[in-house]
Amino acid sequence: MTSTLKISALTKRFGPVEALREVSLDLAPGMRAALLGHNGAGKSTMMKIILGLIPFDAGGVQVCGAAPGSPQARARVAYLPENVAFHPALTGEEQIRQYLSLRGENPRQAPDLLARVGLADARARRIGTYSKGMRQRVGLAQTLIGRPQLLVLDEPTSGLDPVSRRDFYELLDGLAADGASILLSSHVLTEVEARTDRILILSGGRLVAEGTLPDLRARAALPVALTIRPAAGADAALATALPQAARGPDGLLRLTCTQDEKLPLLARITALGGQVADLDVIPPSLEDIYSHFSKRDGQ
């Protein structure tokens, strides 16, 4: 399966200084991909090389095929910024037919587009009434033009509501379905929790993790939590059944375990039979991976 973006110890500097050190990866047609990273990780350098909008020094770029930066690659890759703008004189409309005519396709896609986006109900108002998140979903719908193969999103839920976000997420799931690959950027890390295929962590310019969560999971070896309420009765008799789990102000008593010790724990306290009422499993969230592989030296 031919790569859609193929990066191959891709290097920046910009005078001393390495913002990119040997940078590889590789995203398959129909992946989602979580970009995360501190501020000046080299998250933004990254996609303006991506995009063919500054050089890079060393190693190998190829976006769906080609290089970044040429008509093959402009013509297949969609970008979205964290702050978009727009001419606040026209309408929603108006707008998206002026990027669709830049890109050769048909102006009367533009009402079409703004749906998929939640804006029919705006198409004619003026952008300079817009919302912030309302803006951005303009944004989204210019993403959406010539069925592009690779989408490259900056903080793409910016100003979204709760809503907006759920229903962008799910527009992204059905774009990935259709073949599309998602490189997408963002510090909402319970966001892309649940909605990326592969988890991409940046930091000092090296790309110093990547994987699906479980795999990330797996390498960091933080410790799982839970959480058990005990039923009616039965505090004293669990308290001494575990004797290493802490009772809280609530009466729950919580403990943590490394992964080896995960189903063994687990064991114990399902023999533990009608003494449990409620148990609950915590694994490392992805801001507890997050925090574990990019932090940097001095932090």
Contents of the next structure:
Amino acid sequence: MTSTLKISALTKRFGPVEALREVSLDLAPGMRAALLGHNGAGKSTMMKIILGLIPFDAGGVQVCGAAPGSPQARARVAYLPENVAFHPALTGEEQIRQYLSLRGENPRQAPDLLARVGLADARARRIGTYSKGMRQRVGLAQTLIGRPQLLVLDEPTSGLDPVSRRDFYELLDGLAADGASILLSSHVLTEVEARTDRILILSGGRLVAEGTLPDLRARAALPVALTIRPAAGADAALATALPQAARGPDGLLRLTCTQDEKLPLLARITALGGQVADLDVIPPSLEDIYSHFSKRDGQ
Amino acid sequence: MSRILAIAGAEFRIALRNRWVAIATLMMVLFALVLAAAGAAPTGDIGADRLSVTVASLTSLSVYLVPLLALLMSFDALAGEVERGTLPLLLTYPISRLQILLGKLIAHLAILALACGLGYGAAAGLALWSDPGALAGLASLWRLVWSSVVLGATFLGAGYALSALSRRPSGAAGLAIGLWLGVVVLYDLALLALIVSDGGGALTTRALPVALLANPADAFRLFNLAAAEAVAAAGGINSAAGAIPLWQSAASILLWPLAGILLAWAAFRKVTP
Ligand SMILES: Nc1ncnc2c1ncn2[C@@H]1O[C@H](COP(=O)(O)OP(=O)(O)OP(=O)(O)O)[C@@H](O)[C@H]1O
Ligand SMILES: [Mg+2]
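Other form of same protein, the form predicted in complex with its partner chain, not the form predicted alone:
Once more the chain from above appears, this time first in line as the rest of the complex follows.
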């Protein structure tokens, strides 16, 4: 199948600031990709370029086989900007009706769409009276209009409560199952971990890592941490048996090892028998992997 | 077309909620009624029916009021979207920038038409009530209504252009007031000074007609007064320009809105959200 979104060697400068540098990316239908990166890494800039809102300096972008911002591309792409805003004088329903008409859809679907994002009760109230999360939901509702082939969502879950976040990702699962590609950015790593197929890490405008979470975990080769609680009176014996371990003020011994060393080390520790009261193995978290890739360039 | 109407519908609703419709209508009705009442006093025989006289004074009013209303409604149209942050999302929808502009134009023109229709209608009602022979002036009233809407379109276009150029509502408001002062007030003062200093010389006879046609507000005044053959009732610059043929002022007032929209379109195309 042809890819929904194809970016090659994309470069974008804002005066002296290089917001994006030679970024390449391919998104197949049905794929959910998460774009991670620190503030100012270039996530929003990349999304605006995909939407054709701002021009770029070098490289190529193809959206559903068309140029970004062309009528063909716009008909197939839905966008949720970061800090989405609407006219405060319109009601949620009026706003969604307008967006439906702009996409050539029947405006009568508006109540249904609003119900899908949990705004059925508030739909006749002016958006000016909505809470931040409710405005965000109006923004989500408008991305569901028609059958977009590509959804570009800039921090879609910001302002949503935990339950709404889960509902939102369920909505996305449904869309992806129908063949839509999804590109979303987020600062909440835990939700991204479970709910996306691919992770892209931008740092200083460059795509420093790309792949599934297990891929990235293997590539980062981060050390595994172990904590050991010595049995009563066994502190000294354990400290000599495991000289590389550091003893904390809480009496726990901490040590790290590479993935390869993990099993032999565990064997050694279990061989110590009754001297060990408890053992925890802590694999690198997504946060660790993320900082590994995004800090590599001296950030 | 349904997309343009979707923009127009929302824009009209917003104007209704922001009380713009009420303010514009109230302003027109109030001023028109004051004028009609002031003009109702017997002014001697000027050979015209009461409605034509009312139309002549409404014309002088509209030259100031219609551009002002149009600019007040339009200066926020694009700069407001930029400031609220609603523009980027709108621009990702399958609708062209020209269509967005036309949608807003339709809504604002509808409001202007409503305000002018009700305002002039009230004044005309007064005139007809006091002078049954005033029916003869209905044609000039109708001309005033549509030419006011056309004049409004010119200044709406200009307002959108300023709105797109400044990108901030406060800046756009300043530019709009400046444009109004320049085109509607200072321009005529400058022309008057020219006539006085030239003393009816060659400059006045050759440059003045061109200068009047080049200004949409002056062309509007010429068109309505010449058409109503009530130039005598107005006086001022207009008597000096009585020689300008009707088709020329008509062409000017019809071409200016096109220029205004093209200008707005050109400015809007340069806006990067
Ligand atoms: N219009 C602009 N003019 C100048 N510089 C800009 C502009 N837009 C973005 N930048 C710069 O480009 C870089 C990338 O910004 P961008 O908004 O893409 O970051 P981001 O990854 O979305 O950050 P955040 O997580 O805070 O949303 C930043 O250094 C920013 O200052
Ligand atoms: Mg951003």
